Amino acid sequence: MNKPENKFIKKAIKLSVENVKKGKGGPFGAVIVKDNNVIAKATNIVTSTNDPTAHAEIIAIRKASKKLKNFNLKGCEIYASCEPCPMCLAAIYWAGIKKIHYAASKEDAEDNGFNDKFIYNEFAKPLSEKKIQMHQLFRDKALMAFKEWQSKEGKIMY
């Protein structure tokens, strides 16, 4: 049986091979869909352009966003070559979306050099033992930002 998720994951798929065949990153492709259309299509341009936060994932929310004129994807579904990267997990949460249909797991990454388990272990460490340091400052200050926008009338909350 040929259902319908199944063309969007091997699109997908297709991308994150051709990605790699084309040396513009690292071997992932994500398809977002909204009512069985695909409405943004990316893979992974990381070392193209050397922008870390270039994954599939993240480029295909930043082209839904744009053709669908809402930074909310409620509705879409998105289809990834790879479970999704902490970063991509989030911002997938950020978005809206509901549902992530993926292919080959976040243990078949690191398996292939892609190691993301140390940034979910960094995110339960408590701040006194992250490898990157946290400092706040200035609190009070940044606090104002916060006042401006509670009392801002026509905000669009997100």
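Coords for the form predicted in complex with a further copy of the same chain, given the form predicted on its own:
Below you will find a single chain and nothing else.
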């Protein structure tokens, strides 16, 4: 039986292969689907646009949100040719997408020279052992922004 989900994941994979052939960026594609309709499709364009955040899933989310005129993609599912990296996984949470279909794994990405698994491992480490330095300062001053936020009328949560 040819389930719709097979068609959508194959589309994401096809995009990933074409992306390499066209030299647009890494071998990754993504499709966002709502009610069995493709809302957005995208590929990784990091190197061709000089944007380190331009992963397929991020671009697909940005396109879908623009199309639906909503920062919440409730009811959408995402199909990714590879397991999303931590940036894209968190973006999927922020977008309110509840289901991720993916083909290759983060280990496959790592085996091909991408840092997805390294970054996942960094997340699991305590602050002092992370490769990145994190330096906190002026916390009290920053709380002013939250005070301002709390007293703001008509604010929109996301």
